[in-house]
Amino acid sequence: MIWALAKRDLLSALRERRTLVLTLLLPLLLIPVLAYAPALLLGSTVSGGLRAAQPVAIQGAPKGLRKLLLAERLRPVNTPDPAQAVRERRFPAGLLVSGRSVTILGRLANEVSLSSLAVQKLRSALRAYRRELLRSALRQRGLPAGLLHPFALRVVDLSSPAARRAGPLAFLIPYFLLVFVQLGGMGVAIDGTAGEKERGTLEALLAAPVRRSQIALGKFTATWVMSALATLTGLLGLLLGGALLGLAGSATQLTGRLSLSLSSLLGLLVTALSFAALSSAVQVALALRSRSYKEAQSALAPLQLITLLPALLLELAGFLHPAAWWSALPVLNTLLSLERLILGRGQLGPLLLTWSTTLAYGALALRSALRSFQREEVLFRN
């Protein structure tokens, strides 16, 4: 009986082209775009800026330094007031040399900008110029140039292969995935509760020979099925996007691409589906208390913000030391688990805690929905 009621809501939702597009097509198309396109665009912009020769306002730079600036793909232009020229955006960066004082001028409020790239090139040119001056001073004193390099320095990246493949913007993927999981079931949850109130069909359903608890479970099941479909299409979109980047040779250190083992993929699926159960229960419980379709949309809209706030915290995860009890916090535990699985650091203990607590929160929300279905003032609140 519960499945029959769920199938009724599902058929009603699938008849609308808008629901099909929102649940199946948008996650498949938009998740790869949102996850990879910003990084691809940023990567190509930075690479183009590094290859291009930016003009820089200079004053007092010696001839040897000018040659190094040209080698770094910079075009030095003598300017009476480099600071004013950079401030007025006539140049992305500037260089002021006065005796033993060297000042780099730039607009660094936005770290990723043409000005920051030009400043980076200026620093590189000045480091090379400093090395030349030191070598010249050592030669004049008859000392070996090896004194400048008393030891060899090597940086070794010990990150897992999955973390290196995912790239530094991998924290965006869990957020986008959860957003589409929520959007997948939202239409069904609203239409099956507040929508039926508005149309006056809920009364006829309540008059049928079924228990109210079965009606509530049926609507929850329909919402969860649509959220699960959005989960599957979202994961498929991420995998296809990563595969296309690899085939096209477009994957860079900045963009990364999703390449998962079978165990990580199963972990992602179970984590997302457990969150879909929590999201579906909350959506049904909130939408049922609304008087109309529009009121239900307004009531469910803040759920996106509840997902956004932990996602912002996830960006700082590299500076934090997540404790074990973080895996019991709703939403944050799901985001952490998804990111760990993407980076190849998923562990069974935290995953089990995430799944169990997420399902427990979902059970509490579903219990609230079941209790609301027993209250006349909620069912006929229109």
Contents of the next structure:
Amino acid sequence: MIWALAKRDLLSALRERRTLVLTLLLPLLLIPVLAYAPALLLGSTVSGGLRAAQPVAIQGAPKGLRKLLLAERLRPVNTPDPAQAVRERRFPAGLLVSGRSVTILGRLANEVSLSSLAVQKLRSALRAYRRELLRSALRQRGLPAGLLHPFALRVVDLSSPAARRAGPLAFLIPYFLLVFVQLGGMGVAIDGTAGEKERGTLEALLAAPVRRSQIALGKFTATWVMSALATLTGLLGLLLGGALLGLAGSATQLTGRLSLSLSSLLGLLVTALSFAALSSAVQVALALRSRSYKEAQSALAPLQLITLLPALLLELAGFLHPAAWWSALPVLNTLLSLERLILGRGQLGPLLLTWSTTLAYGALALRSALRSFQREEVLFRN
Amino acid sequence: MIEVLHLGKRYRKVEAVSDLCFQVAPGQSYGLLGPNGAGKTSTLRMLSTLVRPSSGTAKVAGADLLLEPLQVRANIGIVSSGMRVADRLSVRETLEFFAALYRLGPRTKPRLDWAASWLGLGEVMDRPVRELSTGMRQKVVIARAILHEPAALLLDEASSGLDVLARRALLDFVTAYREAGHTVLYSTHAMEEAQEVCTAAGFLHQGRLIWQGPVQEAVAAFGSLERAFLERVR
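Having seen the form predicted alone, please provide the structure of the form predicted in complex with its partner chain.
Expanding to the full complex; the earlier chain stays at the top.
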């Protein structure tokens, strides 16, 4: 009976083009675009900037330094007032040499800009110039150049291959997935509750010989199924996008690329689907209390912001030491588990705690929805 | 058979229905008449177990409202003016869905055919409800209410918003359903409709039943149900 009720809501939802686009097509297309495109675009812009020669306003630069600037792909242009020229955006960066004082000029409010790239190149040229001056001074005093390098420095990245592959996606994917899980179910949850009240179709259902708890569970099931579909299409989009990037040999070190082991993929699915259960129950409970479709939309919109806050916390996860009980905090536990799975660090204990607590919160929300279905002032509020 | 026993409904400080008692036998059509706000919709919502009575109870085809709400819902079919069915499904899908809720099982197809032929829905069975006229949509709402051939049919302002043809079809259907031996409770503020389709009537005013009896008796005494109602209210 519950499935018959859910099937009718699903059929009704799938016949609405808007729902189809929002639930299935959008995650499939938008998640990969959101995850990969900005970094790819940034990557190609930065590498283009590295290859091209930027003009720099200079004053007082010695000949040796000018040569090094050219080697760094900079085009030095003698300018009477480099600071003014950079401020007026005629040059991305400038260099002022006055005796033993060297000043680099740039507009650095935005970290990712042509100016910061030119400043980076200037720094690099000046480091090389300093080395050259030191080497020449040592030579004049008959000392070996090796004095400049008393030890060899090497940085080794010991993060897991999965973490290296994922890169910045490890933070982005959990957030995107949760947003699309919520978006996926939202339309059905609202349409099946506040929408039904508004259209007058709920009354016919309530007059049928089925328990109200069955109707509530049918609404929840339909919402969960759509959330699950959105999760699957989103994941599919990420995996396909990642595979295509890998095949194309694109700059995945900048974007990261989702490539999961089977166990991580299964873990990811269970985590996302258990969150879909929580999200669906909350959406049905909230939407049912609304008088109209619009009111329900307003009631459900803040849920996305609630996801954003722990997602921001997740960005700082590298500086934090998540305690075991964090796996019991709603939403944050899901985000943490998803991130760990993407990084190849998923452990059964925290995962089990995440799944069980998320389902428990979902059960509480569902209980609230079931209670609302018993209250005539809620059902006939419109 | 519908037996209403001291039924009452209170919404916070408002007493919508008070101490309501009446009976409707099989083959009888009872008009629950009164102006807007008289308590008709509250009464029908209680009888269809959509809302819970504050006092009293009722029995519908032997099932008690408070003790056997599921059985009551299985025994009735209700149609109200604001009631709609999902408009993205076809008529057939809608009726099959309700047939599943009424657990018709293998009887689904013959019952669908029966309802469709009775209400003239045969040609639109595979069309989405949203493509139908208001009158045809109302027929779908009625079809879903009678699919399981309920012992009691409850209609609440069911002709509201219908054009003259659709209204005529509804009134003819109500008469035919009563003549087939079913119990009909017809709630309306349109007295002339009740005069045509009802065998008995009750006047509801400010939540209380101020008169009830055979329609013919009221018409004989006052010329029409409307005049009878006005005389009682004054």
